[in-house]
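Take a look at this one chain, the form predicted alone, written out in structure tokens.
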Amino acid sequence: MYIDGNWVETGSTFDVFNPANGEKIGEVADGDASDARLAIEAASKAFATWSTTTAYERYEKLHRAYELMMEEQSSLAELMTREQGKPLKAAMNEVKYAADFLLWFAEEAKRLYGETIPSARSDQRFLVMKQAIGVVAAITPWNYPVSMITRKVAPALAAGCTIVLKPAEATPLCAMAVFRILERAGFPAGVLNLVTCDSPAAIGEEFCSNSVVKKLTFTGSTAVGQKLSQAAAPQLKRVSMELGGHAPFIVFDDADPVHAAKGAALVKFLNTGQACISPNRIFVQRSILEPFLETLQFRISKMKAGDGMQEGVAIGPLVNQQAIDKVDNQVRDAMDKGASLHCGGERLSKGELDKGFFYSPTLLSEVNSRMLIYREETFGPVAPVIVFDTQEEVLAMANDTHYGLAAYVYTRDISRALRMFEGLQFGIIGINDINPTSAAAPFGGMKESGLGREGAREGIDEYLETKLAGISI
């Protein structure tokens, strides 16, 4: 663990597994509560004075530590691959989008600007001020464990506050790797903390009821972030909620069905379907659903699993058992209620894959309201297919589930498009466009999607507490 500028041991340690085939890759300090009370001390400690350094200070120490990311891609990119499982090339597309983080609050920092209001009476004036909020405690997950450390991290230190880290138990390696070029650019004992453990509740439980912390900051399921607010609540600790989604994938007629079609298969098999943007149900418009499948199916069929580090690979292991009982169980619910199987709909176990968590890419259709993989986030590599005729009848299929993160639309109408922007009830819409993220984007979702937002200048104003001075004169 890394804790008031020193890496420390403890008594006990955790393995660390490679998903793709079962052999361990290291082990790591398996840390408790206590762990965290120190590193929340040390993080209180150190936030009276870097909190008061000119924000110039703090780019320059992002900024590098931006540089150094970027001389490090490979390496971090291949820890990822052994240990998250995702295809070296998306390891590498990773780090590069963690370091955009960095890069771009090094330059927030300077933008937090504060205003003057007029007021009624001539002898008064008003200022207001952002100021950072204090001790910061993240918990990140492990589906991309570079990026959503970088996405945390960096606008906490901009604003001046300091961070206490707990990573995701599956992929603690790589958030060492992120804290030792943090370490390199230079940040003051204190200001970055990480602790890591194999079962997080403890040190979660700490993160909410410790009255130093000021802010948790969460990437999870939405069952854990539930837990993790209420649990905050009593003191009215300040939250932000990165949560799960059940995105829509929307195709009318009049947009080219084989175009969208590549489009849904890049991003529904994004990082093995592990993402929480990732489509859940796609829909088609009824004239031109088979041209649709069948651009779909081809593509998927052609899809490689195995290790990431090989190359041609474009699906990687699901995280563990338990996600391939998900995943299965969700197929096979959708069979049995009525659905079409195209392709897939099985484990992979033979040869090299038998020692790692594999499922095979899957295209279901006839897909309906009944079925389980209708109404829950699947988290793997299934594409499910659901007809439709009219907007309005898609608009509200869509906007049936208590999820809100993203949707994506496809269509060459722009009143069309402006109007499900509109009537969407997600936070983020990718309109003929399956990447709509970037660090200078707005990131975060409505309903139990979550709270607050990551990257732009709203992931900096989660960080900050708006102060008001009314001067008499």
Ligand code: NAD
Second form
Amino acid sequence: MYIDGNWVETGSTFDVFNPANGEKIGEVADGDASDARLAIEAASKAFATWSTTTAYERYEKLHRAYELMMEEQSSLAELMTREQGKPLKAAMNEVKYAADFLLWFAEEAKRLYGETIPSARSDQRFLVMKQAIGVVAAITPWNYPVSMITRKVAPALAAGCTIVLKPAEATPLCAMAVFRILERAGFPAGVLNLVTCDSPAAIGEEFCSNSVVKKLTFTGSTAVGQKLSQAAAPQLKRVSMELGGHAPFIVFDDADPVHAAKGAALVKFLNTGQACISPNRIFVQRSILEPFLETLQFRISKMKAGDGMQEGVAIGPLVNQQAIDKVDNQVRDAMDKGASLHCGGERLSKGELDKGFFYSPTLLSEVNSRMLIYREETFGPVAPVIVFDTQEEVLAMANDTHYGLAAYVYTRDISRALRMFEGLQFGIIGINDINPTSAAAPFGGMKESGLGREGAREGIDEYLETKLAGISI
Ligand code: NAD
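Counterpart to the form predicted alone, namely the form predicted in complex with the ligand:
All chains and molecules follow, beginning with the one already shown.
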């Protein structure tokens, strides 16, 4: 763990495994609430000076961290593929995306503008300024084990906050590698701290109940996000929540079904479906169902599963056995209730694949609202297709979920695109576009997909207080 500028160990450790072959790849300190407390104290001490540095000093360190991360792009990507399983090319892309947050928020540090507001009194002036909120506690998931860290750490540090991070237990090695880079960038002791552990509940409890922590930022499942929000409520602690999703992917019959199916194949199977913005219900207008399914099935049939270090692999392993069971349960349930299986639908266990958590890329059609997959986040390589007839019908179906993170629409009709953009109750909408994400664009969900936004101009606001001075002159 990295606490107060030192790499420290505890008595106990836990093992980290490669999900593609079950091999042990590391051993990491198993911290507890007392380690989290030490890290919070260190962050509190460091806040006194870090929060008074100039924006230009903070810019310089974050910019240096960006350069170092790009220098380490290949080694960090290789570690990510071994620890998390995604294909090496996707891991390279993630490191670039992660580094982009360091660069974006290095620049944003210099734009923490305040404002003056006209008063109704001639002898009064209003002055508004932004100030760092204080010590931040952050919890991140395993599916994007580098970028989910920089998406929190970069804006927090740019704002002048100090931070304690607890990464996911499946991917602590990536977190340690990120912190080594940040250490080399020259941040003073205590400004950033890393606490690793195997069982997160006690540290989560410390983050929520310790009054020194002024802000909790979490990315993970909705169930855990709700629990942490409740635990943080007695102190009215500020929270940001980036939670689960259940993205609709809607294809109207004025769109090119082949182009749309290529897009669906790319975004659905990205990271083996383990993405919060992964399409979870693919709605296709009746008259183009056939060519759409044909292209999607063809694309899926060409996807090769395996160790992400191997050339040509598109489908990496799932994170663990529970993930395989959840995906398989949704597929069985859908088939029991009348879905048609076009391909996949089973765990892959031939040869080397048996040592990892591989599930075959799967295509289901005739999916309906009685099926688990229609409501539950899948987080796996299953494309469920649902047919629809009208725009009103598909809008109602798409919005019929507690989630509200990402949605996708394919149409060539500009009026329809705008009406869908306005009507969909989701925070991120791709219109004929499967990658509506960037460090410069606000990322976040509505409804039970979360609170707050990450990235963009909004991303730094999450770490700032607005302060008003009313001045009599
Ligand atoms: P998870 O909620 O199980 O775990 C996420 C993090 O929370 C991990 O660090 C874990 O150790 C920690 N955690 C778990 N229980 C905790 C507790 N009781 N107290 C404190 N911390 C606890 O989720 P996951 O399976 O790791 O990640 C997948 C989920 O994350 C999916 O639902 C996905 O949609 C979501 N996600 C959302 C975004 C987004 O930006 N909205 C991005 C990536 C992932």
